[in-house]
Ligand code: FA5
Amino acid sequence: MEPSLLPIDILDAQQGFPEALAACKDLDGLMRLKGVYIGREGSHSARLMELLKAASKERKRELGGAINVLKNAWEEALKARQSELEAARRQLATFGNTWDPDLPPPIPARGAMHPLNQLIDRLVDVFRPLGYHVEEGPEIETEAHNFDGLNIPADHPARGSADTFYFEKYPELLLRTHTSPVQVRTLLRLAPHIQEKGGIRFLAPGRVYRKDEIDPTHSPMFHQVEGMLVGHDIGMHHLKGTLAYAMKALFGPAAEVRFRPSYFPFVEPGCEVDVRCPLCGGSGCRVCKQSGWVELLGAGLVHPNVLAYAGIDSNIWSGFAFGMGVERIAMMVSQTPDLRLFFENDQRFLKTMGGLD
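Throw up the structure of that chain alone, the form predicted alone, no partners.
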């Protein structure tokens, strides 16, 4: 393989691969390394495929051959190491279960809050000084709350069974696909009192469900924190100021934030919010996919149809809403390459996440 064919960072990764592989003393560590090198998204292999797509026709064949050699070498070495570790674990299970009655009993581990719950509490604490309170809603929802009240049309792909978990015996019920139904329920409940309250503002944290394959960056169950503010003459400047404050509170006063136009049925206009990658400072790394920026949340001004559904006059009241994925933020701040680690209850990994609180 001609070294000049591949970028410096890939060559560096290849040079450090044997040492990283030898350092994997258990299957959890090996799975993390596998995600770094041959995972579907954000891995070195994925980066190589992006380079191949962008290569000229003259260079594609030679580059493709070099990439195949490298990927096959990684896959074979990882597979061989996995076989070794699995054999060692079987041997330990056979011969290591000895009990000495003369030894003192082990001290049970102390319980602690899960790192994702720690991060949710931290996000709530960021917004509490701004007057936000927490609202909750059921995880089993109706189409009316999950879609209709959010201005999502009947033919929208998200409403299909390929993306959403419906109940076979109760087709009008589903597992909520986002925490936005809490917005609908809260607006319906508080709309009659909006005048006396002078507006509405709240956060909605919780679990959500979508039909995603399980891999290092996707899960059929994950967590979101959404927020909404409704008041008089609310505009994009209020939204941008609020979210810029929140991102700096999370990632430090030097955090850089940018807003990009985007489309969501329940806001108009809509935007996506990125933060300058805190891991590489914007120079480009695996986490930010070499772009220097990490997309953290979607937001926008509340669509008038959403307010009208709750009986709120959009000529008098306006607002903004935003939503962020908790796992995405947790992976970034902890430099964790595989979100499955957050759900496997390995105490060794969970102890390393203590810095999230």
Given for the second form:
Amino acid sequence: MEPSLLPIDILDAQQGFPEALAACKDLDGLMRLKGVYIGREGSHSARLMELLKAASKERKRELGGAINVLKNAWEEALKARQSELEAARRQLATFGNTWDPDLPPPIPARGAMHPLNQLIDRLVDVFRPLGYHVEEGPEIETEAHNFDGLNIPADHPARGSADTFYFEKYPELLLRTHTSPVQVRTLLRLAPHIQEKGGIRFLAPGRVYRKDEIDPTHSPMFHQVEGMLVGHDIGMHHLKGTLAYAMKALFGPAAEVRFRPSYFPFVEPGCEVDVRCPLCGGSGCRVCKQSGWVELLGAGLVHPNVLAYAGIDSNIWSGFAFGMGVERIAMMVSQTPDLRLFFENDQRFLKTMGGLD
Ligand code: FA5
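For comparison with the form predicted alone, please write out the form predicted together with this ligand.
Below is the entire complex, every chain and molecule, led by the chain shown above.
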């Protein structure tokens, strides 16, 4: 006669499961235990099902139900233990072997805004009381916005592939080399409303790209904050007053700033603004290249051709514009001798930059 299933077999199979489960200390062991109790072949549940085959109809119904209850209980218990072991493994990965459940939990490191973004926010705060709002433009630009609309001639060296990143498949597109194309975009958009608004003034912060060699004051990707004001009878005195106010707000009332004549095709006249090197106090160092001064920005009075490109009559309207190098200003404000520190994400450096001021 075939061996038939008896309730005692079920009781037998049940024996030892709670202890075996409690003794299971890792996921591999748990998987083995799962095989022993509820695996497809050779497990306790498979053996019970095999024995059930030989039972009478009534016994099958009765004992089959009992086997199912038992199997479900095993499954539930194994699943619960698996979650516990997985949680313990995650805990170990996060806290290592030294985790002691009796200790108070470690305080996770707090995130903070990157120092360059802090500075950009501060620059916006400096200009907001003067009526400037924030404009944005894309980092992938057209030649029209990056060069044509800014009166940059077709043969200007900045347009060459030695200075500018172009896209192989889309030759009319490039990574903007400065934030000045936002001048063109904003003038085009606001030109129809310039009369009712009585003028235009805005800041445009963002990333720019150039094929510049990396050194303590140059990076192929850096940030600029563009500023522009268009109104009536705007002259160099307005530009100088505005920038002197901004530089003193950033560097303190004792900051020494100088304006140097310079050339940009989209302004006339143009200038560059330097600050007395805060790293050496002006005596000469690697950062200021022994000159005692560090260049922070380019600026000037908006060229009539830039206004004309956007359909603005330069007989009625005039303006000034400037483009500030954010990393340069950050270096000077925080006395950091190398702008690469702003991109390396070394926590030890970033932590010293908490408030930038
Ligand atoms: C310009 O980019 C002009 N668009 C600025 C301007 C705007 C002039 C409006 C007139 C009117 P320039 O190439 O000089 O100018 O760059 C401006 C500032 O960006 C520099 O003064 C410097 O502070 C910073 N800068 C330039 N190249 C780099 C670089 N490779 N890495 C970090 N900062 C840079």
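Residue numbers count along the first chain shown, from 1. What you see is a predicted model; the values in this text were computed from it and never measured. By rigid core we mean the largest C-alpha set that fits within 1.5 Å across both forms.
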After the core is overlaid between the two forms, has the C-alpha of G39 moved by 2 angstroms or more? yes
Residue shift check between the two forms, rigid core fit, S56 Cα at least 2 Å: yes
Superpose the two forms on their rigid core, then report whether the C-alpha of D26 is displaced by 2 angstroms or more between the two forms. yes
